[in-house]
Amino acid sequence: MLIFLDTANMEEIRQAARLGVVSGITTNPSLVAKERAGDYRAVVREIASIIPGPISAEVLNLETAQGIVRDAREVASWAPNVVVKIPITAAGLEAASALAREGVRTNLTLCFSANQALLAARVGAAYVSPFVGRLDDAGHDGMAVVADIVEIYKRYSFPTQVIAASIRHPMHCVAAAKAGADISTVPYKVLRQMIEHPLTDVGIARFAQDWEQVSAALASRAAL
């Protein structure tokens, strides 16, 4: 399972890139606004220059299929690795179908059911993003939806990749991997939590203590 980072924070993106574990980025205008990062296009292009993998950037015009297609073409032109995020609506599906015929890759987002994911695959979306955390918040089993989508896609050999989104904690990532999701997109905080473990810290401290004792013993012998 690949790991994407869900952010528009440039420092987080640069730190994640140095780790070598992040394969792509998902972002949207809300995340850009949260970071007060400035021009949306400039932010997406900078992200695309740091991370060579897929960069999902959301369209702003969502009222009509024609408006979505027009904006999607513009967003896709910002960098070769940009993928256009489109919510799953009737207009979004119509637009994604047209864009697929043009070779524009899309990530159909705000997915909350296997039915929606099935339709996303049928229109040729490159990715679909079921929102695990929001489903859990509403009293549903978000990861069960991911598992259902993976099973359907595998049965019919759909090429659309499943991005487990709205990830809230590290165990969501484990569950997504066990469910067969192609990708999990996580906040930087969750990525750090995936790395850290108290027993690792204890082990490092013990190694350091043991080495100090060994070094002291060697120094004592050398002084004799």
The other form holds:
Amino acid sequence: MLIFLDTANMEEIRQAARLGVVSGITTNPSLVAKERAGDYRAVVREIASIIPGPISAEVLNLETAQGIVRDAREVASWAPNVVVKIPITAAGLEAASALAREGVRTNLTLCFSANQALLAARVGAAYVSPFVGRLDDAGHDGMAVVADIVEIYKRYSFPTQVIAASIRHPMHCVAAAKAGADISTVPYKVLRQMIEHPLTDVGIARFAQDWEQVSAALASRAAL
Ligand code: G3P
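The structure above corresponds to the form predicted on its own; please give the structure of the form predicted together with SN-glycerol-3-phosphate next.
Then the entire complex follows, led off by the chain already shown.
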């Protein structure tokens, strides 16, 4: 399973890129707005220049399929690795289907059911993003939806990749990997939580302490 970072924060993206574990970025209008960055295009282009993998950038014009297609063509032109994120609605599906015929890669987002994911695969989306945390918040089993989508895609050999999104904690990531998701897109905070373990810190401190004792003993023996 690949790890994407779910953020529009440049500092987080740069830090994560240095770790070498992040294969792509997902953003959404809320994440971009949080950064108070005025120029959407400039933000997406900068992210795309830092991370060579797929960068999901969402369309903002959702009125009609034609409007989404126009917006998507514009967003896709910003960098070669940009994937256009489109919410799953009737207009979104119509637009995604037209865009697939033009070779524009899409990530169908705000997916909350296996049926929505089935339709995303049928229109030729490159990715589908089930929102695990928001399903859990609403009293559903978000990861069960991911597992259903993975099973259906496997049974019919759909090439659409499953991005487990709306990941809230490290165990979501483990569960997504076990469910067979292709990708988990995680907030920076969760990535840090995945790295850290208190026993790793305890182990490092103990190794250092033991090493210091042995070095001191060797040094005093050499002095005799
Ligand atoms: O990738 C989707 C994600 O940004 C939504 O996360 O935490 O707002 O549900 P959240």
